[in-house]
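One chain follows as structure tokens, the form predicted alone.
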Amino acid sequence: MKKKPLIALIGTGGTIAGSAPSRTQSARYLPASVGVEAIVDGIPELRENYAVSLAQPFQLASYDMAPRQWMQLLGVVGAALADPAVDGAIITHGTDTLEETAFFLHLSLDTIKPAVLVGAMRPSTAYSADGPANILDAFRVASDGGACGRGCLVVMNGRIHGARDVSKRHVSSVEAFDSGLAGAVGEVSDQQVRWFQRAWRPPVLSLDLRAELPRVDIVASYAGSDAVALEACVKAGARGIVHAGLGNGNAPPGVREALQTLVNKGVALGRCSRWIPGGLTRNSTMFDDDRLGIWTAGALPPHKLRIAMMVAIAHGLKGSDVQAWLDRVVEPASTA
């Protein structure tokens, strides 16, 4: 008899574990109200085809997820995948911050084994629940050899996304997640996996699980904005600031001067564009990033640049070493 793949299923809550008073309700429900064991029991095919180990480190709506839960989850997932018998791990998660948790693990989880985040846009009690199909797809991906060496993946609605590029782009549709210009890395159809892109991930930075991640805040520019928000974040103890700039990372007059003095005050500064696609120009006509010690990361959006800065600072990288690592986060190393 063929040995069943052993998959660690780690529940954290979210809509995929949500319930509503009526099966016709899909938008008004209580998230994080069904345990991971009940989710598995509701999908008989899982135990038929896989050996499953279960863990439930916490039960949250993902809008309640915070850096301390990321660190806790890093420990739980890392320990599960360190077991030689375990083939892969799946983390059930709410969709509001799913891409953030995925990217954090992508940068800090040191393993070639698959780690797959999966969520749902509709609660488990709804007639139209998408969770069971997404979980079945996630198990198939986590047990596929082609998933190895890709870092953290997200499986939703038949698509496999890389943690670097995936974003939630719709409030309620089951097609809420996509990877923008980069595209999905693969798909699952009738439990068959097809890969579109080669396996690649950036260098992982190890973290002390006993430590807290540093505070890094996001400050967005807009027409007529000034330095009030920047100054408030610094006063609150931010170790770093992500400036979500206009267009190609630009800043209006009221913000420019304050940004250019942040690094001298001991506050790390990362620069990116304000929620629009396209790779940022480093050393632009407005910002001499090399001279000012500003970090950039291509097309990373603000919330992901924030996570990368948190990980880099927590690991102990400094100055140009951070920029060299960020360059590897957004682009594979040259093989020429």
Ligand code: SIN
Second form
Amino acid sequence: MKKKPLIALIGTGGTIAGSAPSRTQSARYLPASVGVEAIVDGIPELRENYAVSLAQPFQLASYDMAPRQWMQLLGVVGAALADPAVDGAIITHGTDTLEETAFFLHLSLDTIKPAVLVGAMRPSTAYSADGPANILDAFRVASDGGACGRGCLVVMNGRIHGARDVSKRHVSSVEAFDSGLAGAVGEVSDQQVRWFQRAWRPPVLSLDLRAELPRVDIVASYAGSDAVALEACVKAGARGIVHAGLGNGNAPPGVREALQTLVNKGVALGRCSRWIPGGLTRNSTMFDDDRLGIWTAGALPPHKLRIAMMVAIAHGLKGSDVQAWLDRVVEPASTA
Ligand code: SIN
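With the form predicted alone already on screen, would you show the form predicted in complex with the ligand?
Okay, now the whole complex, with that chain kicking things off.
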């Protein structure tokens, strides 16, 4: 008899573990209220086709998650995948910050084995629950050889997304996740996996699990904005600031003067667009990034540039080494 793949299923909460008093309720419910074991028990096909090990390091809605939980998860997932018998790991997660946890693990989890994040837009009790199908798909992907060496993946609504490009782009639809211009890396249909893109991942930066991630804040620009928020973040102890700029990363007058002097004050500065698709122009007319020591990262949105900066600073990278690594994060290696 063929050996069943061994998958480590790590529950963290979210809507996929949510419940409501009525089966017709899909938008008003309590997230993170069903344990990961009960979720597996509700899908008999899982134990029929896979050997499953279970862990539940915490049970939270993902809007309650913070960098402390990312570090905890890095330890739990890393330990699970270090077991030679384990073929892949799946993390059930709330969708609000799913892409943040996925990107954090993508940059810091040193493994070629599949690590798949999965969530749901409807609570487990709803007639329209999408969790069971998403979990079945996630198991299929986590046990697929083609998932190896891709870093963290996100499986939602029949699509397989890479952690760098995926974002939640709808507040309630089951088709909430999208990879924008880059596109999904694959799909799962009727338990068949198809890959659209070749396997590739950025160089991973190892982290000391006992250390705290540094504070990095996001400051967004808008018509007429000034430096008040920026200065407040610096005062609060930010080691880095992400400027979520206008258009191609531009800033109104009061903000750009403050930004141009930030790095000289010892605060790292990353520059991106306030989430308009497309790769940011480095060394623009407004910002001479090389001279000012500003970090940029192609099309990364503000919340993902923040994570990349946190990981780089925590790892101990400095100055132009950070930019060289960010360039690798956003561009496939030439061999890809
Ligand atoms: C959460 O992020 O935990 C709540 C929303 C969701 O999972 O869809």
